[in-house]
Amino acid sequence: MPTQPNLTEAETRLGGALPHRRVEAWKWTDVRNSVKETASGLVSACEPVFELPSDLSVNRAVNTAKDHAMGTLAHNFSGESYLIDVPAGYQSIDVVRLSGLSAGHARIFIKLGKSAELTVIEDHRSDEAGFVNIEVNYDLGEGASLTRTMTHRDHAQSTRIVTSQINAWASAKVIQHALSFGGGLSRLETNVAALGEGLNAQIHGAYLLNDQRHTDMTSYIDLGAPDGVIRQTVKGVVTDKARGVFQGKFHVRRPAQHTDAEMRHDALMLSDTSEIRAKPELEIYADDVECAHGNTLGALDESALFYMRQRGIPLKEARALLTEAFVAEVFDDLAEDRRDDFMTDIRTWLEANS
């Protein structure tokens, strides 16, 4: 077995080891090497900003320990956790907005009662270099519905880890869309546990990375009950010396009969120096399921570019149009206002990087 490397100065301040490339699940996202001892937020609490409907409130709760490295750090340095308790049957046209996640550690718990419906918009953003470690926990009661939208854009020297745990009981529904423009090193991890039958989950995302930015989109869907329907699509675009990572796993346990699950990751590499690491997985123990996964990596279609240039479209514009069409598919079922915001951000990025 490999020996435990000596702790870095940053890890000494944190009181424990950070995930590194010798840990299988983190082999392409080496947090240890990215974090500096002087990083802003390394040993301090983050203070999120919540915008809530008038009939919801945020409370503070005592932290409970977690059994994974980043959760332990969040437990140790975040102080009390934040709790939003959504009552059974709750419905509102207003959304929960979460921002201010620019440095430090935080733990957030959002509990949806039976048949409650909630839309949450999370803005993970920093304008200065720093360290961010956010843990977000959702608990969905029977028949509850969560619509979650995440945007991510960090300083080029920031390290950000966002770990999400979604526990879903019978007939719960999850719709998640994430758009990342990266940072120095970032990982957006989503773990979903089907604790009751009939889970309907759509877990979609896209990353667009330039310079030497890094985004890791990791997901683990743990299906322990029957009749689940899962759809996951992730698109990636990388250029310059950027690095994209996708790790997705469907774990279909023996009781999860009649599961219908599909996973796809497709990425465009716009430069010879960019990198993509992809690892889609299926682990199936039930014998009456329909599960599939796929992965493609490639460049823009040269014949399509030629066709567009023959019709007077400049090369840069043609590249941007093809890339936009490639990414936009992920957000087809997003609410119109949020989709418009996403597409505006995507087009701005493409104008600068095509």
Given for the second form:
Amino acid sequence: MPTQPNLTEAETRLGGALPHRRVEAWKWTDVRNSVKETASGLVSACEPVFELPSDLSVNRAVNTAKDHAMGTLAHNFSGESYLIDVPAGYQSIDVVRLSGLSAGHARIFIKLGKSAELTVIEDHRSDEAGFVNIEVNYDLGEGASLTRTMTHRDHAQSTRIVTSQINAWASAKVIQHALSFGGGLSRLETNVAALGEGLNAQIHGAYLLNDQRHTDMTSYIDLGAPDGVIRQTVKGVVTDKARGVFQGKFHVRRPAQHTDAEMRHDALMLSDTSEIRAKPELEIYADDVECAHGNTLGALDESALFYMRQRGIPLKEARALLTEAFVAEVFDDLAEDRRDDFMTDIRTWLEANS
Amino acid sequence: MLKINNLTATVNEGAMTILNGLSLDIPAGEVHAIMGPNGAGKSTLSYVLTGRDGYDVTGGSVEYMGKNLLDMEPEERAAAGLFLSFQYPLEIPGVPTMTFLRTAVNAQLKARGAEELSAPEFLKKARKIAADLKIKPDMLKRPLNVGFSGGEKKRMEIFQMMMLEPKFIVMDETDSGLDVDAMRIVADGVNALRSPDRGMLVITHYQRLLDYIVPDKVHVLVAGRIAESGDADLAKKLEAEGYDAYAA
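Now the other one: the form predicted together with its partner chain, given that the block above is the form predicted on its own.
Expanding to the full complex; the earlier chain stays at the top.
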């Protein structure tokens, strides 16, 4: 952190500074400014609920310190960490479900042994205003495969920071889909580190925000080994005075030859008062790579809307149909039952906000 | 059925007057053609009738089946049976053709207070019409008009028209982009819809479509108003002599 201004009351209770707008990585998501000292969960541990296949278990482990602000807070207030050890070669049709993440701090470690396969469904949700700081760490052994789905919907006055660190050894695979309906201030941050060659990572997401909700989808893909294939598609829809933030970075280090990486962020603004902030970044030191990024902002196509109305589709329905089609693409290759759940949630949102 | 009286309309927020005192009366059961040079106001007429934003009526009236058409929203006009076959049909990314059309058919039925079509009824009807128009079933699963050729898009317009069974049809340059075989298929579709209680307005630059869809009356549109009206032979005369005689 740069020079410290006086701590806010919330920060005094926390015993340290929160990320704020003068820190580059947090310039659009000012946590300091959004957290009140009375927020529930501010200085207490969160108690996550795990639903596990019968052959897996959760253990508690001594917390080790982290070197970033939210991690340090998680370390200080979460008590012991939660640890799931998935043995080498593990396969199961049952999924891991993680919920109860409605207030407080928690640190979770999920370790996949060599060639293990696991599906994790994370529900980040709160019905009351509060403060949530969750750190989720995945360690993917050689050839391990993680399928991760995140849904996020918070109370309109809540603050939530979810920081994910995914460390991937050779030939590991991660497919992540996140769907966020926002909260008072929320950030879903995903950091992936390729520690071995041949990472296959798909980091997709969509946010649909109304009122004054805020979602920040930040990701940092750190490629330190060759032959990585990265695909990232993030779509945003904002209306009213909502604000969507996308920060994506591919960091292709010198050894990461033959990296094939594509990043896209596309956002639709359904109102003039909504806001999108986007910062797609490529930082490339290897010379034999294919990397691309794209970023668009726009409104619904007026000509297409007129065409639909001429066929008898009412304006509201036409807007919903076009928006749904815009977002749905992100979830094309999601497993059918989860895709159906996502689309139901998206349609419900569109009915209220188109 | 459709009575246009002394209609004037502007585009670009009043910067240009495109329709300039246009009057036209199309009774039920008749097919009228409007021909005219580029820039005469043919497409503007189709957009004014269907209520597109950016086309502002500054005078005159349009009565459709006894109602003031200009007071209605585009989707209300559609539900009242007004259909426009677009000169340039829009691409609707991500919305499969069948989903789009089923939404449209049911929205119109709902607006008229009628019962929605069940999925099997809808599918049966769609398959039959697609086969008549030589549209491959595979195309109906693709997003509407996305990646379709010009001719395929026009055929898709006729497909939608036959599914929606409108009461009054406006066809804007439906023949452009069609080869002779496709034109015959499209014309057969249109002719099948001719009936005593349905009206049609066929807008075209060339006469050739009118060999297949023979109109009851032909009007020449020049500089935003009707310069001459006649029977089907007028179209042949225009084809031979061009529009020079009407030059201002």
